[in-house]
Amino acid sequence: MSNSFQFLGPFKQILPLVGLPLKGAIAEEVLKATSDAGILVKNGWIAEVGDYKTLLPQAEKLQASHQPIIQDIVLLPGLVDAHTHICFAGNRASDYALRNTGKSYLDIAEAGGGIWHTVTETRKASREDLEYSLNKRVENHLKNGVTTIEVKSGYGLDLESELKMLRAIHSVNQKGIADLIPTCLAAHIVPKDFEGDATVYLHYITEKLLPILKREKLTNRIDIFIEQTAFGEKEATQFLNCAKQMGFQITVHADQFSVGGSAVAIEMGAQSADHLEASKTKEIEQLAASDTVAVVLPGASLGLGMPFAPARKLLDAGCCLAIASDWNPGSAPMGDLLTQAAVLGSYEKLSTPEVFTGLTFRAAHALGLEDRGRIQPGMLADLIGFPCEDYRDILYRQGNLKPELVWKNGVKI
């Protein structure tokens, strides 16, 4: 393979996020920006980061392609959204309207809304329709600086429809620019048309679906929703143990409305426990003592009108905290990751580096990815540039300031 070099810059500021810890709180003053900097990229990977004028002669010697940036740009690593449900069909605006009149999540589900409505619409959709709508949402995320996106199934809930979803995700990932990380959430709820209880349904998934996922290499990640209206702790533990024995990585929807899920995630060595709105001191301390990433989802709190996950307490206890959008048609329809993170930071009193790390290398760690999320040699050249002079403007504008430049694998898009 021939070497292809690019030289990017000059940038008003670069936030490399180098030297910041994987776990725990980070003081505001720890965040350091590099001024008047440039980046040398080789075959899509960061080769050098440093003073623009110092690197320029090296770039010219390597015949690196270079079109100088003439406006003030603050550069961050590409954002990582570690929890989304953006492969779906249909619309649940009626659910949102009903919630705002005081109807509960359970009331709406019992009346024919909720997850089952999306399942019905997704089952009816063709794979081509799912690919088209998924690609549109991916493009929107990419435009807003999200270069790596986890995408769950879980709106099929039968063998044929779950495979349709995961094949659609795989196809969009192969054809598109952003990196999609597929996750199987067939254990979302027990489908209404399944003849059997939760244990029987999980056995059905294990025996019928998981082997096909392995054979077709559609995903190496398995998720389950542990909640009173979904799956219990005992049956979830058995299911996740089987998935681990088959070689899958695992993650858990945990502690959204009641506690118990995070304990299962920790016991099973899950990569992450996601939601955590109901987590209390005991759960927070257990997460901090584990290697499981705490993924908080402010979009779900905004969509449901409920309190945010205790992000401040999770960080102060020593957790690895990631911030994800939970973009889905029901409880988190906004999908704007940066806006949600900025609002969460305001309410939970998170420092700028705590928010930025939660959207970059800590979020990547929740997906088992250690090759992105920082601007340093050896990392993917996934980069986003904001039109401002000071990095603090980004969260100050609460999501209203969008990236003007986005690079994926060193390619400007």
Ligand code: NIG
Given for the second form:
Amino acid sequence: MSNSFQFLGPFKQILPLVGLPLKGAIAEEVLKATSDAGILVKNGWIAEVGDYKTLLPQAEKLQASHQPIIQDIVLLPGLVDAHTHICFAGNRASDYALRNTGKSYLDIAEAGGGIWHTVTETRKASREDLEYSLNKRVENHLKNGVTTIEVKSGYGLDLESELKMLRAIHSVNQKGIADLIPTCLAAHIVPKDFEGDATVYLHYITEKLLPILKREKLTNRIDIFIEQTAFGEKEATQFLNCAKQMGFQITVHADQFSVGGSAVAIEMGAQSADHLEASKTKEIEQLAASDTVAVVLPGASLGLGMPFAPARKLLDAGCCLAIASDWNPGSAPMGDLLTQAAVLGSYEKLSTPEVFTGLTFRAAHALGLEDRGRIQPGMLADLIGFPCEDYRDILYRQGNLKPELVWKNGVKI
Ligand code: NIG
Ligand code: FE
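Mind sharing the form predicted together with the ligand? What's above is the form predicted on its own.
After this comes the whole thing, all chains and molecules, with the earlier chain placed first.
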């Protein structure tokens, strides 16, 4: 196969995010931008990063395709959204309106809303319909600079419908417009039409669904929602142990309304514990001492009108902190990751590098991906360019400044 080279630039600034730690707080002044830079891309991977004028003769010698960029662009690694539920059918605008009149989750579920409503809509949808709407949301994310997207199942909650969701995610991923990382969340809630309690349901998933996921290579990640209204710590531990023994990686919806989930996640060696709005000092310290990534979801706080997860405290304790959108039709309908991260940064007093690392290589680490999230040789050429002169403009504009240029695997979108 012949090599294909591209030369990108010149960029007013690039933020390589190289040399920044995987865990803990990062002071503002540690972030270093490189000015007037160029990037040489080989077969979709970053080959060289350096001064534009210095790299230009090398790029010419390699006959790299090159269209000089004439406006001021600040370049970041493509964003990684480590937690979404964007494969779904239907709409829960009425839940949102009801919540804002003061109705509780329980009231809304009883009135026919909540997760179960989306399950009934998603079960009715064809796989083609799911693919169509998922693809639209992926395109929207990509336009906003998100080049890697985790996507959960969890609105099927029976064998056939969970498989329909995961196959839809697989098909959209095959199109290659963004990298989709599928996760099975069949353990979202006990479906209302299941005959048996939580333990029996988890047993059913373990016996019937997980072997098919392995066989069809639909996902190697398993998630569970640990909460009083979903699954308890004991049954979750048993379920996750089985999943681990089958070779699945683990992630947990943890400490959203009450604590307990993060301890299970840590004990199971989960890649990430996500939500953490209810985490207190004990949970924060345990997370910091573990290898489990703390994934905070400001979009869920905005959607539910509830306090943010303690991102500042998690970082100060020494956690690896990622910021994800949780984009879903119920608790987090907005889906604008950069806006949510900028707002979280303002409320939680996060430095610019803490927000940017939480959206890039720390988020990639939450998915077990070490080949992206930094701009350096050997990394995927997933790159996003903002029309501004200084990187500080990006969060200052609170998400209103969108990337003008997006490259996925070196291909300009
Ligand atoms: O992450 N917490 C559980 N699950 C989702 C909400 C899903 C929904 O409301 O449809 C979440 O917030
Ligand atoms: Fe979620």
